[in-house]
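Only one chain is given next, in structure tokens, and it is the form predicted on its own.
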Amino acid sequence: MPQQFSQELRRVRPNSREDAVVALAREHFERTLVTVGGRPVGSVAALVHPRLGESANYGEVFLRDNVPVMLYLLLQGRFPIVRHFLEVCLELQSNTYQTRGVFPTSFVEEGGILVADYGQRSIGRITSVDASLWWPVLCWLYVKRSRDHSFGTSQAVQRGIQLLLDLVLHPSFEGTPVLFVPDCAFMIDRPMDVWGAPLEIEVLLFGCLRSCCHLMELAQRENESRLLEQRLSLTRQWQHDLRSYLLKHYWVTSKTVQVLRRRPTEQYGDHQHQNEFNVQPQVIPPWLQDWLENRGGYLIGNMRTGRPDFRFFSLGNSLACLFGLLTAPQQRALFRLVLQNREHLMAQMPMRICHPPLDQEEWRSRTGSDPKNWPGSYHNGGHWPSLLWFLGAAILLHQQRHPNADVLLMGQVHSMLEECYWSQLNQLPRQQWAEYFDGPTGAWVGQQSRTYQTWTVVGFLLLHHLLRLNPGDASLLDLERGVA
């Protein structure tokens, strides 16, 4: 990137209309709320465009899209809406043989009847896995914030947890603790060669298991059960094994890559195995050395036999900080990596969902020539303003936990976050709160981007709340501590 642009990128000026922009965003948010059974239940995916009208299924309530919505409502103390949302999702949890335990990707009320989508109506007909993993996380955060312990220990919630655990902890022919999913099964909902054990799903699984443990501990405290204690012990062990696995096989630094390059291959047997997945040194991409520099680190996108995916996925890495999967030094290594690569990851519209984009032949073969995932667009290196608050919350939560750690680095990271916030505040109202942005720097509104996108609006409001109103509220997302 030219030096001139690099300097201009850092000269983001505050906007004197901050209060007006925030008020406008709040107005948009209130318009997104819809009712089920006559009571508010959550937000539609996007508002109807003033000129273009309704589009596809954007008028439905998506569990994934409502994650930031529910968190924002919790910060506002609007607990009844969050509880109603959780109850409706629980009511729609699948009981059919093939999908027993799965939560719906989305739902809508038609003629007084709830209609749910479990993947049978989606593009590609793929069941969304992340929706199911998010539900226990949202449930635990609601119980912790509202102190509604009776809901967390209720028979309906505890049964829903057990159904989900039966699904994700089901024995398989794989000996690893990760959850295997097909392509398109989470936020990356179009072909991007992310099948297997993609980072975002594995980190969400970790957060899901940790939240389930907290909810089961609450129930066990009120009514001791031998069966529940056994399930709790199994879930704790799975959570521990999953974290160890991810830190061993997904975490990379300049030092670990050096070790990876020099490991033996074609090893057979079960003793002194240094290269369990038979990864050849030739698969390590040449851009990785400059990307990591000396002190950066991150969790790679996937680990498959002989085929590690070294792409950087923003959401999975941000959640790994929030959920406490990464250690404090590893989190700072990640922040350092983002800081030193901000021209790629932040650019003009923070932040890029995936780096680097698949280009040319890789784009054709891995995405099926998907025109929406053209290099630098949508999930193939597109820029999503809704992702910035996840990283922002991770930075602020880290500063709360470790106020005296590497003060210089954290000061620089916080300054970067402030500049990114002003960049969004200046641009998003003009760009009609677009879903994603195209191009190498995110300068253009996405070619198929939906405007007045709910999680763009709410993501901005969450970041404003954490930066301006109450930075201490970043602790809402702290999954490490249970209820005292």
Second form
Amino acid sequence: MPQQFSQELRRVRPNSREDAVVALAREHFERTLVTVGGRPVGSVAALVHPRLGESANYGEVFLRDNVPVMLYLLLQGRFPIVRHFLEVCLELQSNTYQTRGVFPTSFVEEGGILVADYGQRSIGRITSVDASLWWPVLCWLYVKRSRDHSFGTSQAVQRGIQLLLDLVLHPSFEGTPVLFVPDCAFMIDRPMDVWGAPLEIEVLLFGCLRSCCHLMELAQRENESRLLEQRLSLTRQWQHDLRSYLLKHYWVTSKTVQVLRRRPTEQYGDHQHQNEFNVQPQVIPPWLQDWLENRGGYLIGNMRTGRPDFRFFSLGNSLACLFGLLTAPQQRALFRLVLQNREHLMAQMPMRICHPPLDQEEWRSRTGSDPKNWPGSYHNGGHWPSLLWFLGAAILLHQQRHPNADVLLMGQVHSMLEECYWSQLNQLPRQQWAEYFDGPTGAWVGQQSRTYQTWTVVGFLLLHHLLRLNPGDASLLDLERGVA
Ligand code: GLC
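The form predicted together with alpha-D-glucopyranose, contrasted with the form predicted on its own above:
First the chain shown before, then all remaining chains and molecules of the complex.
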């Protein structure tokens, strides 16, 4: 670690202005809320942008940006806003033949009319898949927390999830349980070579299938139907197969890499394959050995024939803990890895979106020279404060569930989390709650960063809630248990 940087780390210390910062963040948050039909529905993406002015879409309600917003509102018991958000999204679920079942990336009310973007209005015409996968997750978490079972079993909700499931549970050319998507289909919505089966999408699919099962079970309890039972067992099976697939092909540790390096290649026929994707040992990147050290582990970014993507993506890995896709020992291996690679992943502004960034040559060929995704910037290794709370919630949920497991490690991980929290608390108000940070250690406010970005503000408030007010609320995101 460079000396200057280790001094920076040591400078992170408690701040006596904590209460004042939290109060200000709460005020900013209230200002992000907008209405549809005169009733609050959710938050705009950001309050101010220094350069883009009114023409940009930051004034729209993005589904993915509203995930932390809705969770925060649930914690505060502001259930009607969450229900209204879910209803408006449901109303906007696409009905046209080619996209039936898809939820919009974002929406806005203009002159009393709801306008939605399914990708046709966005730069580069991107289709976001994550928004659709998040909806059932949010719906289930709302039903569980508010106990509004009648909403969960309503015809509108049950129909919505069936339409969405139709997009997933069907035969395909691939015959695997993963969902294939184009580049830019999730939070990373500019070219980053994340097409195929990127981790974040597959983990979200797992969470989505789990949530759909809980919602269908609720309806089944009220009104038994054979058709629903069939759907349920297909969805359960799919979810099970998807999890096994991801654990088999995406999970790496230093042990699994040793196996990968010595596997046979060019295997043909239907005998037991040891190398289904015909991965040549040469594609294993040299940085992997140091990164994994002895006992670290993580889910790699993507698996494609001959071309696994070994980059580490923070959100997909954090969600894999929260949704219970990774086993408890695997989660601890992941926390160990984050701790070991703290100078890359946290640095001066926790937390980096992916590591390592594509270098200049790769940036040119794999992003099409996308100016925002320059090495170390924005989606290409930039630092996004909004990501920290997901990892924080995963750590706290783990500690809650396994209080006696590896207390030494978990103590260190918890202190790291505290220090990251202080680091945000000290910097974010000064940096006007910026969207992202750039540079090798995330010290600089992103070149095109918006300010007063909603998920930066609300991510901080969620972490404050979990660390200071009620750590037990980390179970809000626990998808493992259905309705008792
Ligand atoms: C950018 C981000 C995207 C986010 C949107 C609104 O496009 O890449 O993830 O949803 O801004 O904040």
